[in-house]
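In structure tokens, the next block holds one chain alone, the form predicted alone.
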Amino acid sequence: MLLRYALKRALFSVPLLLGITLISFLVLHLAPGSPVSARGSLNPHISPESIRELRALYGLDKPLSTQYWDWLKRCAGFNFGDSFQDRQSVLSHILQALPATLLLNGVALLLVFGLGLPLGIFSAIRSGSPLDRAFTLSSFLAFSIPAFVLALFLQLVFGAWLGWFPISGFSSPWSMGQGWLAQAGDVLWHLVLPVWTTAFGAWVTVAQYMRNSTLEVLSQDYIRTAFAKGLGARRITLRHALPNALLPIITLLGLSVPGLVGGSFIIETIFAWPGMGRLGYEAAMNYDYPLVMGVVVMGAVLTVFGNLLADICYAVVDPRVRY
């Protein structure tokens, strides 16, 4: 039953993925500006013949439907085309940027759920206590701080003033000639500020979801019955309340999967982190259509996969979902 449910959800994801790519392709090509106009603006004396040659070189002289169909056929063979900037394959650019994004967002995800889940459960168990009120107040304050403001604040205080951590880049030039241990330590040193910026608002969200879900479960009749039978609070919380309280967290975990590969455009750009977010931002600024679509496809596939993973986890935790 579970396998059939998973296969059905996977089949439903195929038209969703095609719809995402189609809308993204149309929005990208119908937006103001183009690679030809961007390069033509650098040379005000460019001739109409040169413009037509550029459009033919980039394949922009064909109808949109033909361009999308050609792009879709290439994607079926895992060929996203060549970048307009350096004529290198889009897949090579993605493979170069992917490890940095996986490292940044993977560590941030571990930090988010590693801090958020215990704090949410503890706050729910101690509901109404001074610690719970302090946590709720700090959560609202954390929600109100934009990520780019926090990033600039951390760079200013811990990078420029105190000099504890580097404010940009993936590694230092001096580490290139050192051993792997020194290089790994240097990368982790550069990772501190981007990770805390990425995880700051997210762990508060997870903690609040966990707190509210735990409070809702603890108010159910079967939990009160368990207390009336004399079961310990720890056993009731861990064995009876926690599995049901984790259902909303499964959704958050599924929605977090795209961020592992998609990265953060703002944070990676501010910290000059060479990941997928920065790659997509620079591609968009340069009207590099194949590279933008490659990043979009990666994000779309991971979004669909995250939703599918969340649905399967729901079915495992709560068998009623399969019906």
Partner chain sequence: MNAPKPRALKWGAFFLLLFAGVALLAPWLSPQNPDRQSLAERLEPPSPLHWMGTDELGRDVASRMVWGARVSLGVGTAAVLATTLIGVLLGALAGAQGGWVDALIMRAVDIFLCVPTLFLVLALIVFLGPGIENVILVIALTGWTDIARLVRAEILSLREREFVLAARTAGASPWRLILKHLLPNALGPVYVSVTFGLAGAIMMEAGLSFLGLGVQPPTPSWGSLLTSGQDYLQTAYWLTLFPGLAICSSMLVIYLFGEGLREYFNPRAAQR
Given for the second form:
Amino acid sequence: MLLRYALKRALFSVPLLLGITLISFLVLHLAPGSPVSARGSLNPHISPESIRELRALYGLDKPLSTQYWDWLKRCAGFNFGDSFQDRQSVLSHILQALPATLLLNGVALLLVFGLGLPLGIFSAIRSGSPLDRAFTLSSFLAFSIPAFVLALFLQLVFGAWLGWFPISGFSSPWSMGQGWLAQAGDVLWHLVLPVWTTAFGAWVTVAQYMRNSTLEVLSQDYIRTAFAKGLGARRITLRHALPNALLPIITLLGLSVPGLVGGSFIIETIFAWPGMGRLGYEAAMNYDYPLVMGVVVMGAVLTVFGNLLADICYAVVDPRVRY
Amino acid sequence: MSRGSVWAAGLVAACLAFATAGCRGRGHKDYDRVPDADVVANGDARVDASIGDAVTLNPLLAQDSASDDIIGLVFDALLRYNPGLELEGDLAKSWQVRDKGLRIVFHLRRGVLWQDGKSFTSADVAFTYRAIMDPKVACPFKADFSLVSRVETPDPWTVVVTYRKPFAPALSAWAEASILPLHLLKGRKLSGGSFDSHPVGTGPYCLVSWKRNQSIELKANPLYWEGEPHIRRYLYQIIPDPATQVLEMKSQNVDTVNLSSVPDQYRDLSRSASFREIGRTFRFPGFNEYEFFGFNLLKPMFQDKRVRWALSYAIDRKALIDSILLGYGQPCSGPYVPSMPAYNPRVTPVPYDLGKAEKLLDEAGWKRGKDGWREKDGRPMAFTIATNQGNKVREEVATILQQQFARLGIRARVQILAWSLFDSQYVSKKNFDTVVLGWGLGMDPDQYVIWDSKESGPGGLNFISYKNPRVDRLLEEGRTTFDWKKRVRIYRKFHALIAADQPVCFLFAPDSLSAVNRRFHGLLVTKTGCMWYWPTRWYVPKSIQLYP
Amino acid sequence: MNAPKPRALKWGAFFLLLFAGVALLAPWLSPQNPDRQSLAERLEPPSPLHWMGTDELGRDVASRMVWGARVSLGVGTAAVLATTLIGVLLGALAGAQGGWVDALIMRAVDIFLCVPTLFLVLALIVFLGPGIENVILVIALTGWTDIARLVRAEILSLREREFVLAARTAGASPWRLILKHLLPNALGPVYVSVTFGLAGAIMMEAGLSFLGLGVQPPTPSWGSLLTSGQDYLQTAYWLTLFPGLAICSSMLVIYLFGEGLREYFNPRAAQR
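Got the form predicted alone; any chance of the form predicted together with its partner chain too?
Let us now look at the entire complex, which starts with that chain.
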């Protein structure tokens, strides 16, 4: 039953993915501008003939439908083509950028759930307490600060004024050739500001989600029954309420999968973090079609996959979900 | 407090501990008193900072300055420029121009070895030419070699290049083309292969490792034909933020940095007393790059020379240089900058003169209306100033020009567009009123593709549609004349002609600003720069070497 | 019973009006002409004369902030109105018609949700070129999905209610059904969503201008002010601090107002 459900859902996502790639492809290719003029400056050495040659080389002289079909065929074999910029394979570009993004978002995600879940539960249990009020107020504040503003403020205060953390970058020049411990520490040190920027908005969302979900569970009849039976509040919360309150969090986890890999290009650009977000942004700015498509497809696949995973997990833990 | 936040606090504390460990600067030695200052010693490393990573290390594909920096160290060309901005032999020991420029004969240096130990011969040169012209390779400087009809190699040490017609910039083209190893690339993919990231050349440094977006490490080439460089290692650090570059420069983690694009940082660094103990700052007039305000000469308003001159008089170039470049720049009078031989010293930059501007506009029929804005035949004097996004200098120039023109009663609107959009939809299609742009050119004074009337077609670089038969003649003459003195005379005449026409308002050339750590000795500082021949000349005395 | 709920609406509305007032009265409130350059006075720190300092071209930051309010809030409002129009129309259509219309619209929503918003926004901006009108258009074109889903869900739940069934049996046309019976009853949550949408739109404009793809110079918006300040982070803090604070405080006010509205339309949820 479960398998059939999973398969059915997976099948449904195929046309969705096709639609996404088609739209991205069209948007990208119909946008004015082209990779041959995207070098960022006028170069008197490039003649119009060599631009025509370049177009032919990139296959841009073929009709759009042919280009899309060719691309799709290659994709089926997990070949996303070569970047226009340096003729290296798209996959190698992605594999080079992925670790930095995984690190940044992985640590941020740990922080988000490690901080958000307990806070949400706590604030629900002590609903109305000063701590809960403080939490609600601060969540308002947190929602109000866009990531790029927060990033700049953090850079301003902790980077420029206090000088505690590096303003941007992935590692310091001096760490080259040092022991791995020093190098790891150096990366961690660079990680602090971007991680806080990434985690800041999200942990409040998670905490609020958890708070609402806990409150909802606590108002259910079976919890009241448990209280009526005279079980201890601690035992009730831990054994009865929490497992049920955590259910919706699974969805949230599934939804964070694409973000984990996709990377935020605003944050990565501000902090000069060599990850997926920056890769995609720079590729888009250079009209590097194969690279942009590769990044978009990966993002889309992960989004769909994350949703799928969340649905399936949900179906596993909550039998009420119809197969 | 939840357990999570305690954990987070712990993380922060741990990072702080690392931070303090990382912040330590290098305790530096006194560079004023170096006992062995004159003793040339081997060893140490030079750490260079760059805003961006190299895109590719394949000379056939490279277009960005970071790629060129590394490629220039790994590869050699046949010729190179000396500090007097004249050509001299590199892989070619000497050369002759024969048959009125139809044939160029290169006599190659003997005994030059590739970094893998194989011998360099004329076959490599012929192969490089074939690679550049290969239709499967998107080589950006193909056009420079399009007039070549034959490349012959009568013996391993001689190359004869035959041209369909005399082409004076050819020598400069050969000075920019890195010679590729035939034995490593024969029958292989010329672009997209492993050579792109594992280049082997004849240059002073060999590639050790390339960590994308982090660093490129090179080591001295023991086989280099001018001798193994004294500085044994070269590290190219990618530091995207100029402020961080300066911080690292101050703490001696970085040895050289180019600050041309951030005059604020340069000024602070050059005024810092503590930095002067460990480093020197250098300022040179910019080589061959200038910013201009260009007109679309197809628009009737700008076909009137009086309007172009009026707008040129209305531009306060000194204010532009002072506010945008903090004074680190030279005003321009024409298509060559003052440090170039072709620059005509008798042509002076257009002065700031609002009175003349007002008068010229009135004469041209653009009179002030009741509201103070100018108009002619009921049409207001209004146009757009377009420039590309991401270039702070140009964005500021456009914004300041808009204000300076408003004083004259002209309504200008600023348009800032992503490069690709700007290039393909506005510049190439001539769909603009005016632009703020810059030209970065090579060492050769040839500017045929920018100003010749035949280059004003769609996609051509003469996108302002400038047409002057006298200029066309001079450009043709300059291209076919090999005699350097004659060429200079031709181009000075051309410079004056263009300045008189004002098809664009020449604005300024930014200075080249840089800083170098003081432990390096043997610098050759001329009025054109401080990096000349650094791989063979620079050394660090033993007592102050920083790296093992 | 947490947060000052009953007061949220009142205070939110008060501050929102205050912001709107600043934006509307910009010509009178602004101390100086926001575009007047004084190259001799570049990058001056806050002083009694320029109480938010001057920028890299010597323009008065306080004046630019006041005019920036007009652009930022104006673009946000216009964009959110357009978003709502598209969202409500498509959502209502999907909910009321059902069948293939519904399927088509909802698949479009799915696709829009899966393509990264920023990618779409970037591509569209490049397509249309930057500028105020296009920023509004792009935010509207990419932001309608949430409201469409919301309206559709509301309408689906309303469709089976007696009064709608009664209207349908009385022979009301589908459009009349949507406009007269379904929509008015589905709008409560839409108001709330519109408020939060406003915050999103202001943030999006700021973000686009931050990337240099928004309003064109010399027009000031909070986002574009923030961008130009980024280059001077170490030397001129006032260029980032004030626009940053303005963006954050406007967000805060809008969220407060939205929370108040939510409670007004859905008192049960507020009891949590």
